[in-house]
Amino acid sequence: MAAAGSGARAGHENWSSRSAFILAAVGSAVGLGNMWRFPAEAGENGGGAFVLFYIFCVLLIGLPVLLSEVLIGRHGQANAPESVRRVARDSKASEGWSVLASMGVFAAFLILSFYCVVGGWVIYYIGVFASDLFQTGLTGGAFEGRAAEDIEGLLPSLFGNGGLMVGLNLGFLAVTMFFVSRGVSSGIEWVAVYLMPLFFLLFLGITIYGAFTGNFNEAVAYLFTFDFSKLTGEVMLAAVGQAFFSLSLGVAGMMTYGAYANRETNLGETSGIIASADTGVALLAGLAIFPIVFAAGLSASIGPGLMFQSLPIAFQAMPFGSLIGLAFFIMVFFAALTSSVSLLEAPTAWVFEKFKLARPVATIIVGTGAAVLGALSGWFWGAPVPGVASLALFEGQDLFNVLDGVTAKLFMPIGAILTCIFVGWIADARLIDKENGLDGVLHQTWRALVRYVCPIVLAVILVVGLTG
């Protein structure tokens, strides 16, 4: 166990440093959602129009309610329910709104079981390009002699194979609950200190390739020029929710993780570099996936299916492609594993402080009631959820689209407008100001926002959501 900060309270675990805290915090942020979503998001929504609204609410939204989650965590110094009850008791406010960390820490159970699935067709498309590389050697393109119509059926194969999806799912899950038996300095920071370089060090090499082999030129304008004619509402809420669910806000994540923060970490400094650090990984992730698509004559607007189903594609007519695919779709999985060990740790540290159980016990009751749901995902991907699926909101969908909805229609945009709600008009100004690391003008500026701009763009998110 890592000694404990100043501050902390008896036995509870720490940080070993506040680089470990950023990098811990960068890992639980960069994920799925910026290396899949991110570029299928802007290609779905006009590329550079998106992407300028894109940063605009990572300022205004995504950066204040991330500094409000991680100061809750840091004040009380537990999981994240036990955290906000501690903030309200000091604040001499109803420990009831402990329910706002609750559904994050639902909401997280929840997403790890079909964050889990995609993190399985992570490993089977580095099970693909590993053997693709064996036949074809170091230098050739990926995939040589094969259809582009039978590499883009990769994946819907997969989706037909109901045993390999649920265990991939099974798989990618066994890893996440490895580090987090572990705890903290021994599990989630190793994962954080040693795999988060590896990724930036990929993601760099990755990028460069694409630079030097791809369509570089029409990347960048395609990301970075700003036709405002294409801001449209549409793609004006597209941004908002991609800057808010990419800096995975709403899931008592980042609470979790500010509990392990001594009193010595600049939590306001510190929010910024993570969200700089995000946001930074996102613009980078349509610098290297777009390059190789644009060079092969392939849409960028094809959706989800970009990194699945283009991208491999796009590998087969580029020098080194299948050395180059499998080292992306490793790199993927160090982006997707720290997200889903952040994803675990906050219900786990719920059951194991909550029970007074042993991290590895609790550890295994989360994980399992995870894989359960996770493997019904899998399993039964595409059948329509009986009953369930016939209500307007969810018409239609599988196991998998229904979760992936209620977290992120439902669960996540309430949860944080109730964040916003505690920590902009309930919790006791005096504590929230000495927690907060802010002073003058950056700190006016963050109260406002967290109290007027935040809940009602956050409302708008989420009635559009349930709407829409």
Ligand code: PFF
Contents of the next structure:
Amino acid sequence: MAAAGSGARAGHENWSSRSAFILAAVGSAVGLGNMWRFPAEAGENGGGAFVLFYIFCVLLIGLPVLLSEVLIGRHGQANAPESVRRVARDSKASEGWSVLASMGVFAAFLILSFYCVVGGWVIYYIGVFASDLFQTGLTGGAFEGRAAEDIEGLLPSLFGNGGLMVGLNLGFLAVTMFFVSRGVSSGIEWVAVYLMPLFFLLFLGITIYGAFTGNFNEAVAYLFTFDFSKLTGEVMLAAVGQAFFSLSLGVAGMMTYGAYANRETNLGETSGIIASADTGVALLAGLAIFPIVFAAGLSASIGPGLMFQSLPIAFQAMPFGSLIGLAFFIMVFFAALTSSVSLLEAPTAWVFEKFKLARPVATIIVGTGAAVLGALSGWFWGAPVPGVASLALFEGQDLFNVLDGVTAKLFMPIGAILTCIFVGWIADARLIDKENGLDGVLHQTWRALVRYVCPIVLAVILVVGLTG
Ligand code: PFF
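Okay, that's the form predicted on its own, but what's the structure of the form predicted together with the ligand?
Every chain and every other molecule in the complex is listed next, the one we just looked at coming first.
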């Protein structure tokens, strides 16, 4: 166990350094949300307009909420609901506010269950490209001699194989559980410190490869030409949801990680670094994926199939296609794992602290629950959930999509609104000011954003999202 930093409460683990905290938090933020969801959402929502509004959401809503969450965690030095309770107690406010973090812990558990399903697909594609590399050799394109429909059909055929989907999902979850059960310094921090640099190395290589071999100019024009006529309410809603998902907000993940930060860490500065790294990776992911997709003459707007279907087809025509494909999915695996670890850590920390259990026991309890829920969504892929699917919000949706929708459209925005009200209006301002590491104009701006802009904008978006 790492030595507790100054200010830590007894028995509580801490990151071994500020850079370990940054790597772990960036690891939580950078994941399938950046590599898979962001390019798909940008493609489905018209490219440039979505990207501009996304950046606006990160700066004006995501960043202030991120700082609010980590500062609650750092003050509380405990699992998320307990941290909120301690801030409330020290502010002489109702401890009932801890419900905002309890909801977050539950939402993290729900996200974990379906996140590991997609993690399973990533493992599947690592296998597909590894065996292809073996067959076609190093230099040629991927899947030599196979028809595009064949390559595109890999994903639906996986969906049709419930047993394989469940097996891969459990495999991904088991790796996540292994690291979380080892604790903060030798598990969670270890994954971040070793895998994040490897991720960045592969990511840089693939982006440069995409820029040189693909249609880079078309991708730049697509992502950065701001056509305001395309900025509809629906696009804005998609952008704010994506910003939250990508920054791991509204679900107690960042509160939990903030609790392992020591008193010396400047949280304002650290939050800025986390948000910049996450947004930088999302934009660069677009600049890595779209040039390759455009060079193959494929469409940008096919949605979730972009990474799992279009990209493998595009790799067919590329030099070193199998090798790059393999490297790409290994890189995505690293990014996904450092995020799933944070999703599992939030509920696990709550279970072992609340019920005074050993960490590995708590990991097994939470992991088993996520395994069951994830297995159900893998097994009943495409089958509308009885009862729920008749509601307008989840019309005809299967369990996977209901879980995705309920967390992104309800839990994340509601959790964030409550966090803003709590930090901006309820908690003792002196306590908050001591934690946030900001001064002068930056401090005033942050406070105004948390008190007024974020809750109002989020409430409007929530209402539009639920009624529109
Ligand atoms: N931010 C992660 C991603 O972009 O893939 C997903 C995520 C991780 C969401 C952790 C929420 C969370 F607490």
